[in-house]
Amino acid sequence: MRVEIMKRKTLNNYILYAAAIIVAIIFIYPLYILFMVSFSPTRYTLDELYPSQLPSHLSLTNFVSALTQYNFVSPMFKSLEVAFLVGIITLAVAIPAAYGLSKLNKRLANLIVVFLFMANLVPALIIAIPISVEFIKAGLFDSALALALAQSLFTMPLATFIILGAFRSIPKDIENQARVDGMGMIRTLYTLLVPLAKAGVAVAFLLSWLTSWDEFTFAVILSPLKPTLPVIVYLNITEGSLVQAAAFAAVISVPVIILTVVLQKYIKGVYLSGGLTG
């Protein structure tokens, strides 16, 4: 009987591993094709009816062509600047907001979180046009700060939700002891709770950064004269230069891969589900 149970568990494990491999292939394959098109001459990829799926004749021709035709450096630094600003602004608002929600009744706090997510249901285009008018009046149009403020509207709800879950996972006795020892609310929050919830804070920053990194709607409306990398990719696609668009898209993917690998130890389900527990 025990042998049969072990065999079933082993079979189930093999099925799960096979399913995981299939899912991984489905998600990785488009990225693989992207890099194949980026690093191969067009006669071996787009010009072929049935191109080879194996890497061959790799070169940097597409990257050189893209870099010489478009100003690549400025959009890249603009995207990096905006992404880091979005991460900082989001955390500056989400941390105290999550702390305040953690003090409320859980049902009331959960209801408020749901209403926060309603901001993400509104199409970005509807929000971007009136916001751009106000930024023009304030002299912030086409600036990194204006774009970061607009994008933060969509990153704050999720960041608040994640950090709230991290705060709820911290035993209340720790905070109570700190208050008994004479620590004020602000000091308790930023010197005790935030370090203890650093994994949730890191996840919130990462997701905010990634959201800004590939955001397009706000970027094309609020920063048309100094575009970000996603706008440059769009310009290449609309002009028919698919290989150059693939080259820029490959460049955009590199920081995402690096950040995900570096911070993957912080991406735990407990911080994504803890916000609505209890």
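If you're wondering where the values come from, they're calculated on a predicted model, not measured in any experiment. Basically, rigid core = biggest C-alpha set you can superpose within 1.5 Å across the two forms. Residue numbers count along the first chain shown, from 1. Compared with the form predicted together with its partner chain:
Annotation for residue 60: C-alpha shift under 2 angstroms between these two forms, rigid core superposed. Fitting the two forms on the rigid core leaves the C-alpha of residue 26 displaced by at least 2 angstroms between these two forms.
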Contents of the next structure:
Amino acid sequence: MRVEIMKRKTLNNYILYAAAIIVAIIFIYPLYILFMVSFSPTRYTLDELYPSQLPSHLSLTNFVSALTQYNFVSPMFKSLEVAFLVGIITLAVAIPAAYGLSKLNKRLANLIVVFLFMANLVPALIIAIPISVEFIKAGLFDSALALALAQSLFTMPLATFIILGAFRSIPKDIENQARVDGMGMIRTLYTLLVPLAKAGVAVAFLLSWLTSWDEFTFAVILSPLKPTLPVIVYLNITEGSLVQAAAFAAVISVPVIILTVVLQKYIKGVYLSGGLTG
Amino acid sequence: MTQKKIKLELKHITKKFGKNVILDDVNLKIYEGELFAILGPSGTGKSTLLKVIVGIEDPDSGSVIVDGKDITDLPPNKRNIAMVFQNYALYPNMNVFGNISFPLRLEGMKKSEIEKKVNDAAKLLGISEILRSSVNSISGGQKQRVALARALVRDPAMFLLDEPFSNLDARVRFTAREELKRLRDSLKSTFIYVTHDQRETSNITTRVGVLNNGTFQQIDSFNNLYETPKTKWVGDFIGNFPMGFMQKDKTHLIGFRPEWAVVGKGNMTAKLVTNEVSGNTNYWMCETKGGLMIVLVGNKLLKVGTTIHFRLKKYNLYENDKFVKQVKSK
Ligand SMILES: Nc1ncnc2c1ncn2[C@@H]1O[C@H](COP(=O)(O)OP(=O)(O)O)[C@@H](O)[C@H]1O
Ligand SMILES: [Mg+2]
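Got the form predicted on its own; any chance of the form predicted together with its partner chain too?
Below, the chain from earlier opens the complete complex, with every other chain and molecule after it.
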């Protein structure tokens, strides 16, 4: 009987693995094609009716043409600048917000977090247009700061949620002890709790960074003249320069892939559940 | 008798969590140099009371007075009261030295002075060897000493300890009590600790406050708590066995400890319900006429249902569950 259970278990495992592989292929295949297209001359990819699925004739020509024909450097710096600003602005608000929420009765705090996420339900477009009007008035149009502020609207709830979870996982008495030992509240927060919650804070920062890095709607509306990378990709596609678009898209994907791998360890951990359990 | 100086005074402290009244008009005076235990069942608000004293919880009303000064509105960091939390609350991101020196570094004390203070405290508590260890790698007993060392480097006005022995294993627990007493004797400071276990209060304390239902039922030496509990509840709560009570009349109860009864002759009777052997002594759990349970010291195992005759050398008289007087028979 035990053998049978074991057999069934291994069978279940095989099914799981098969499913995982299929899902992985669905996600990875387009990426693979993207990299194929960006690293091969068009002759072997876009210009062929039935392009080979295996990489041959790898070259950097598309990158060279993309980088020489378009101003690649300034969109990239713009994207970097905005993404880092978003990470910083998000933390600057989410850390004290999460700390405040951690002091509230758990049920009320959870309710407020749910409420925060409502901002994410509103389509970006609806928010972006009135904001852009205000930014134009304020002389902030096309600036990295303005775009970062707008994008932070969408990154804040998740960041607050993650950091709240991290704070809740720190024993209450550690904080109490710090206060007894002579720390005020603000100092306790920044010199004790934030370091103890550093994994959660880092995850919140990186997720915000990533969200900004490939955000499109706000970027195209609030910063059309000095665009970010996703906007450049879009412009290239509409102009028909698919190859350059692919090259830019590949550049965008690299940090996304790297960060996703880095974050994986934490994302499946306590930080996404810590906020609501217990 | 010399007038003792009052170190801590609590006046009419009440504390609610939502609708739950946890502390209900708590009054307490603690004298300089006392080793005072707050004793009560779990969930009665002992930890909450310590947190009110140290300033982590604000009372809903009432005042906390230390050395004659009202500190009710001061934040914890302005009170100079040290507290050791139940799980010791060591900072996991610092080693032992970092933990002990933490309050001093916050004060901005000079490095050399910090070194000296930490070393002195570590020596006093016998943890000099582990100063560079991670707090995650040391034993429960060592953690407690680290927490104590961190508390005492500050020269606080007094020490609060929440269930200081509950996380130690039985063998260490025994000596830890004596050590706490020795520590108090050498520092000559005021110590208040919380426990739900009366065995942790009997030998070492100056006085014990019995907390229940949000207020102190009795504040007395352990001996007096045992000998003359002020209410039936305290009589039941204190002692290895609850105090035995018998109905005297409608409003009066007779209360006595097992060893106050002489078994064999006498005009009182009770029916044996069960034998209980504890060490070398045999106890008889008996039911009295009114249905209340009492405990007698027996010399042998008896059959359940046997009627036992006894008389009392002394007993306490209670009226409406309140102590009236102790009566000694000739
Ligand atoms: N921060 C809090 N919020 C709500 N209820 C609390 C809080 N702290 C303690 N309590 C409740 O108050 C009661 C007393 O708790 P506590 O002081 O820890 O008791 P003790 O230390 O005597 O076991 C318990 O019922 C507990 O659930
Ligand atoms: Mg407690």
